[in-house]
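This document opens with one chain alone, in structure tokens, the form predicted alone.
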Amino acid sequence: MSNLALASTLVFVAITAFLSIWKKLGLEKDILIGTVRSALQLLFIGYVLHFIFDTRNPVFIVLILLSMIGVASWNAGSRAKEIRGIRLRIAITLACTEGLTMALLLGFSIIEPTPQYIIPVSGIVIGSSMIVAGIYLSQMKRELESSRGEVETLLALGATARQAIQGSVKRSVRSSMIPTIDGMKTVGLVQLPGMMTGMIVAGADPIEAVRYQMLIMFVLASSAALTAILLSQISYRLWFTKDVRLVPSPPQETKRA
């Protein structure tokens, strides 16, 4: 793609900003900031990856994966930032999901042990797991707000924290996995995913592109389940105080109620 063609894509940003101004959505500033940030971040990571691909130093690979996990954990944790320690639990969850997924991919020689494969696939796994974690936390907040009385009644009757919150956890895990499962049902019919599209545009054989996309879809299904279930198991206790009471709702939510 030429620089002129790349610059021409800003017309889509202009359309988005125009629609925001026309409908008085107030998103013009966010659109501008998002455009500039995404461009700078992509250019930065492009040069970083170029350097890493040339050096092939495992230390740099580990560092960039840790950076991905750190940023993803911070972002997903903002969905429940009032829960102390949630970002650490998310980081542990993402690290375990990424570690197990990559161990299987490399152990079975599904992908080659090179930065060109490890980093992009890891980015897809960590990014998808971040979304799953965010959905899980958002759903848990809604679940506990709507069923607070039920949970507190169970606690009063002698149930443990795990027993009292089990129903909410199960529904939240299910909700966090639904987008990934729905995506598997419609892939190829409703949408042509990014990796497959990118390979085809780059000139790869469509069948080969489909094979890689199948790999990614199956990996994402597994990582979604691992992320949701592991995060639910290591974080459920954070929704309670030390004396086993549900943590209070944030002040802003209390006022709205």
Second form
Amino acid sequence: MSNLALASTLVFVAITAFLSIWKKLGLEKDILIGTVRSALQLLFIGYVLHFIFDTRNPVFIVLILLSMIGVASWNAGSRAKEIRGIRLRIAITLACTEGLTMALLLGFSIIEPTPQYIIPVSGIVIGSSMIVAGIYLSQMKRELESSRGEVETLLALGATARQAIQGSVKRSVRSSMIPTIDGMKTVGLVQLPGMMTGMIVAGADPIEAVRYQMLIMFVLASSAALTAILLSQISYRLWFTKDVRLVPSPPQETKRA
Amino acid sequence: MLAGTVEQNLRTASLLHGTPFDEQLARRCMAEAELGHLDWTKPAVELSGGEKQRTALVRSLLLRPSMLLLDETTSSLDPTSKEAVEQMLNRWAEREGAAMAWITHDMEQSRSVSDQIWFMGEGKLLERGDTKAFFQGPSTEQARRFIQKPLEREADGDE
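Alongside the form predicted alone that was just displayed, please also present the structure of the form predicted together with the partner chain.
Below, the chain from earlier opens the complete complex, with every other chain and molecule after it.
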């Protein structure tokens, strides 16, 4: 893409800003911040990738994967800030999901062990796992408001923490996986995925692009399942106090009740 | 009530602890709580308030606890069911050798179900002692007033 063409893309920002001003949505500032941030972040990662592809040093690949996991855990963890230690659990989960997925992809020689493959695919895996983790956590928070009675009744009947919270965990795992699975059902009919679109625009054969997209869809399904189940298993105890009482709801909820 | 049928609710304790479900015992307790007519395949959420309260009580009993803490356990029951529950619990305590601590505002109930009274008021334990002795001559003014109120009401009713 020429520099002139790139600069012309700002016309879309102008449309957004114009609509916001005209309809008094008050989003101009956010639009400006969003535009500047996405441009800077993408340019930054572009140069970083350029550098890594050139050096081919595995240390840089690991570093970039770790920082992806770090940012993703921080972001998903803000859904349940009040649960102490949740960000660490998310980071462990994302690292395991990413590690296992990559091991399989490389082990079966599905993708080549080069940064050109590893980094973008990891980005997709970690990014989608972050969304799954986020949905799981917000669903658990809702569950523990609506199903508080159920959990406490079970505890009163002598259930362990795991037994008492099992129902809520199962429902939350399901809800966190549904978007990914629904995405599999409609992909290609409703939306053309970004990666595939990108490959086609960049000149790849659509059939080749589709083959990679199939790989991505299946990888996403398994990483959604891995993330949701792993996170639920290593984090369920965090919803209880040391002496196995449910942690109280955050203050704003208690006030409302 | 937990999700599921009456039966699933009653089976909860044995399910959680991996012990066999004593259906005979459950049926007997349900009958004693005047719930013998209840269809066990009915969803528990469809029970009435009093039915829920009694089913939950039976569900707890099936844990066979050696100590029962009964907090206003007959509060939403009609007089007949209330009496049935009191009798059921007393029989249960005798049979199982379980201790019961009743928390109640109901003076008649405390007189009929207990051996010992702990009278609480103003956030303090004001009296503790034998039930008979307590009702014959409470040592604090608060307890005296509390005992007299229902008696006065009865007297008013008679006039």
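Numbering follows the first chain given and starts at 1. Basically, rigid core = biggest C-alpha set you can superpose within 1.5 Å across the two forms. Note that this is a predicted model, so its numbers are computed, not measured.
- When the rigid core is held fixed, the Cα atom of A17 travels 2 angstroms or more between these two forms.
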